[in-house]
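Quick heads-up: it's one chain on its own, the form predicted alone, in structure tokens.
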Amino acid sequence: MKNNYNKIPEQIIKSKRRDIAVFSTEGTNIDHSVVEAFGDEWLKFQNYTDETIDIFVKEYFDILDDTMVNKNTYAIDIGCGTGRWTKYLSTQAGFIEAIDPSNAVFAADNLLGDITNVRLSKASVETIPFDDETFDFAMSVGVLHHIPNTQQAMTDCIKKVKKGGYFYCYLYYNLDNRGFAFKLLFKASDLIRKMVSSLPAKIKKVICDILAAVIYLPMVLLVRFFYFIGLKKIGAKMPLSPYKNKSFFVLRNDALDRFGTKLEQRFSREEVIEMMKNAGLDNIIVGHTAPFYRAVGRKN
């Protein structure tokens, strides 16, 4: 099922488990400082356990079914990061191409271990090394909102999907379903993000670990308390409630993910649907629970 590349790799790197083809990541729709920062992040937070991945899978992929992904599916994970989503997909699909423009591909190589139905390549959204209309299923989870032109990036991804195939993505929401107080709190946190993300990498990592300990953890413990005493409705409305079942490792990772990047864009539910339609999808399904917004559509 594995296809040949439609481009010649610049080099082949022999990693611990597999060879990784490296392609150019040059283009107009990429911020290389953001890519480098995420490469550093995923090399730091690469040790995801199967138990942690399973928790995420139940939250992120509940809108998929076996008509979209099955053992006959040739799939691609665009912006694979640590490879945690690829690892899940490897149990559902026939074969997966996993690409990332950063050094996260080496973290993915470690996490994926001896899994044989995955090939890793270093490439960007603009330099995906496969022909258009190659894949039955493509996904990009938590990636496109970190690219300067999200609509163009989504269009470039969907070009690689066959007609009748599916594209799944997760994009940050713009709090369109939240109240005034929640949005005000977010604006304050966004000011912190803009300051922290401009710091040198080593200092930024330390600051984000501190934020995980003094902001994330106390808030998550409070959410857990409300759930424990039966006040689930109150707990569910609190900031960071989706982290109630997450480990401190995940809190540290997501603190760096949230506060460590200088480029993030956020979208309403309607904007996500409109971008997917503009890129050639129909039959769009958007999840109605956190995390917001995860969506899947069929290429027409």
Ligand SMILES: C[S@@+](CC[C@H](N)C(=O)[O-])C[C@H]1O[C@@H](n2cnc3c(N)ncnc32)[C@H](O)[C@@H]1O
Second form
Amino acid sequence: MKNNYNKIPEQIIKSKRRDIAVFSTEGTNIDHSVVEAFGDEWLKFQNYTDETIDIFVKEYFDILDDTMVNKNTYAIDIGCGTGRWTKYLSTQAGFIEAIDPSNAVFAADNLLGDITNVRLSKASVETIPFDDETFDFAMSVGVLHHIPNTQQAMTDCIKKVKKGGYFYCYLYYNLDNRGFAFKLLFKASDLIRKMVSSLPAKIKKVICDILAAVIYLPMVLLVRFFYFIGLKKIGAKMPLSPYKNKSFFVLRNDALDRFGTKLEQRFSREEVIEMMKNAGLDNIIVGHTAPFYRAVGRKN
Ligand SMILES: C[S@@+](CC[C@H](N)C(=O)[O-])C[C@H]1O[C@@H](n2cnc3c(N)ncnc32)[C@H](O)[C@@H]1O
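Please supply the coordinates for the form predicted in complex with the named molecule, as a counterpart to the form predicted alone shown previously.
Entire complex below, previous chain first.
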């Protein structure tokens, strides 16, 4: 099922469990400082348990079914990070190519352990080392909004999908479905992000751990309290409510993910659909519950 690379790797690195082919990540549609920060992030937060992955899977991948991914599927995970979703996909698909331009591929090598139906490569969305129309299914989860030109990046991913195949993505939403107070709170948090993300890596990691402890954790405990006393509707509307069932490890990881990243872009539901259509998809489904926006479409 596995195809040959369509270019020669610059290097093959022997990681702990597998060989990792390294391809150039040069290009115009990549922010190298963002990629380096993600490499650091995933090497710090690589110990995802199967239980934690399962909780996320139910929320993120509920819009997929076995006509889109099954044991005959040749898939690619673009911007795999620590490989937590690649691990899930390895239980659903036949074979998965997982690529990331950062040192996160070494974290993924650890997390994926002895799984044999995955190959890891170091490459970016512009240098995906496979021919166009190779894959039955491609996904890019939380990646394209960290790339300067998201539309172009999405188009580059979808080029690699066969006609009739599927592309799944998760993109940050621009709070188009939220009220004024929520948006205001977001603007304040975005100012903090702009300051924190430009700090030196070590200080940034400490500050994000502090933010997880003093902002995320108390807010999540408050959400849990509202659920506990039966006021679910209020709890569900509060900021950070999707974290109500997540561990402190996840809160720390996501605080760094959110506040440690210089480049993030946000999209409305309509913009997500528009970009997917522009890139050649139809039959588009966008989830109606958090996390916003997860979407899948079929290549036409
Ligand atoms: C927020 S992480 C998401 C990782 C993984 N998909 C997940 O959800 O756990 C974003 C990932 O995108 C990768 N990335 C950033 N720029 C990229 C590019 N130009 N091409 C491919 N991946 C990129 C980063 O290295 C990082 O691992």
